[in-house]
Amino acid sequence: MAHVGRPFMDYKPPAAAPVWAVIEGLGRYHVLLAALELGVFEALADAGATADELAGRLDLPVGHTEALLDSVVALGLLDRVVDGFMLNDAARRYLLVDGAASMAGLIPVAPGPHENWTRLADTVRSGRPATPIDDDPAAFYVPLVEGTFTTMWRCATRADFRMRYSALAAPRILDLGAGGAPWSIAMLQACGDGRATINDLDGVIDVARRKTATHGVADRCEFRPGDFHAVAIEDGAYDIAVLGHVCRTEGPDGARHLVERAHAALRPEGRVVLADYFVGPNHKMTPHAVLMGMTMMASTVNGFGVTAEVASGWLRDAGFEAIRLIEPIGFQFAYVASKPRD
């Protein structure tokens, strides 16, 4: 007699919440994209508004505007009080164009080409993305490095609490694949007599030129456009070498080569900074890094997720010592390691 003393109604099937969260993920992302594209957050920057008032400001239909606003509230990125909508702290900090830690420019480009996600199964079958960003890297990386600059600059600035690079009198910095050069800028701002050699691809390096000029350090920078695997680098000439979020695009052999180039470029006791999203031993505890690895696989020829164990192994194999992992801001990690004395 099955279920004697335990009615069938006691059975509870597994919760479908994780499945629904994935299904809704696409819609959540596009709700945020639409709100950014329509200027919702900027329109609410000075004061809250009703849906009717905001629709008038943005020349939008009221019903559609209210539906979008309510969805953004559901995402936790706006507040609603009765009929009024207003920015909350997260929106003011991360979603305004001039927010203290703005991600407004990053959000549209962070996933890579959107069409590649719709063909992910084909990528897994073939081992190559449908539209690899490697085919036209500048077209993709220019908006990406513009969008990531604020976050990376905050990370580099906060890293000084653990690295103490500001204690160096006149460091010489090598920044390979620098993007907008957030690490070089932070270090040069902290070290008045420092100098930086900044490298990235033609087109992308123009972003670094603009950012260093805006932050008042361009006169202490030398710009070397070209492939970071082949660009000329002096041996034993630098105090700090930066590999900021570049190793995960290169595949194991390419990443190992970059770490070896950094080691050769450093003076004895010089330090390397290898910043990335590192997958930990328990993948469930580092979902951001795991999914960043999938983003790489979806849109690059050689890209992959980087585990903490593999990254520290590259550093050890290249000859670095005193290897330590720091987290200057949330989700932003960096290995710091030293070249031994002669």
Ligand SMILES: C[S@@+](CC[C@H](N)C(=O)[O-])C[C@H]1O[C@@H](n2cnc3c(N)ncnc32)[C@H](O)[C@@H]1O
Contents of the next structure:
Amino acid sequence: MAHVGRPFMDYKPPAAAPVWAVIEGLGRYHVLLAALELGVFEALADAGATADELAGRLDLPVGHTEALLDSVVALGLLDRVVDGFMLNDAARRYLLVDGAASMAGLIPVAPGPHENWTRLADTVRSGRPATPIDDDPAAFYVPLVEGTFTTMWRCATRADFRMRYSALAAPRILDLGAGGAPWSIAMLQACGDGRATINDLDGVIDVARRKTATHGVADRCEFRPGDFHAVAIEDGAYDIAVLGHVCRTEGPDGARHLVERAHAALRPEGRVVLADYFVGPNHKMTPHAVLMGMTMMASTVNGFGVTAEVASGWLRDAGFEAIRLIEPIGFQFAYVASKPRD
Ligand SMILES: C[S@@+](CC[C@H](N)C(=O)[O-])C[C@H]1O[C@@H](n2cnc3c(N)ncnc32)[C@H](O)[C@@H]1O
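Taking the form predicted on its own as the starting point, write out the structure of the form predicted in complex with the ligand.
Now the complete complex, all chains and molecules, led by this one.
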């Protein structure tokens, strides 16, 4: 009877922290963008600095500079000791342009065109973004694949520990929607006698031409520009087919078609690599993948989140076996599956 007359005495309302975290999300992202755009991380790379000194180095007003630096400290991406600001390990690794795992080029482009987020309610109402990236894919994908290259190349090199592509003799690789060709480059670097057929859209494939040249493997690549749904592909010719982050923009039918094309292109016992951010099986446990699906919905005509169940179903239905999920580096997942022996 303790609650008679005071029924809610013991009720503690939930904290507003999750709501504040969302409100601050916009500001947090723009703080990081501004710091990158102003060259804050490179300016602190050799030696820490006070706000005064950094403002001098970058020719900025001191008060605004200090406010920005303190905000980056609040994000956990710089350290402040008394008046001195300095890079921490995360900033050195991910935010320097030539950091070991640089995401500096990825951060501005990863959410897709920023203005599409401000029109999300309209996109949900109408079922289509007003200005999808499909209208001008090269304008969006060229900076995207430049920005994602380092992360995807690291992922592709580490994938060798799980799939041992380096043990293949003279493998033939097919890379559909290759972007900067991080998977082909990693595989060709590991297999001195391998060859790759690299596909992407006309306006984007020059990124692959450039990246394969700077990584010294261009002479073992054939470039095949065009729509990956229609471009000519030899049957039964390849040891590895790569579908790297291409399925989630295609809609279920388009994605199935790409998986079927990969299957047809492989020789018996050849393997497909299907990399994406897979949702589930419990959506709550994979918020990164759920939000990546939303990024697709905000900016593409057919884009959607790919669940692990659906992706493995495409592979099974196309005829693949030995389907397994690997995580070569944190947050990067790929299904690897084999075409059965004849
Ligand atoms: C998210 S990027 C992935 C790039 C690369 N595979 C990777 O894993 O880093 C998607 C790529 O698919 C390409 N793409 C999109 N639609 C395409 C189409 N219809 N035909 C060929 N390539 C396409 C884009 O130009 C872009 O390079």
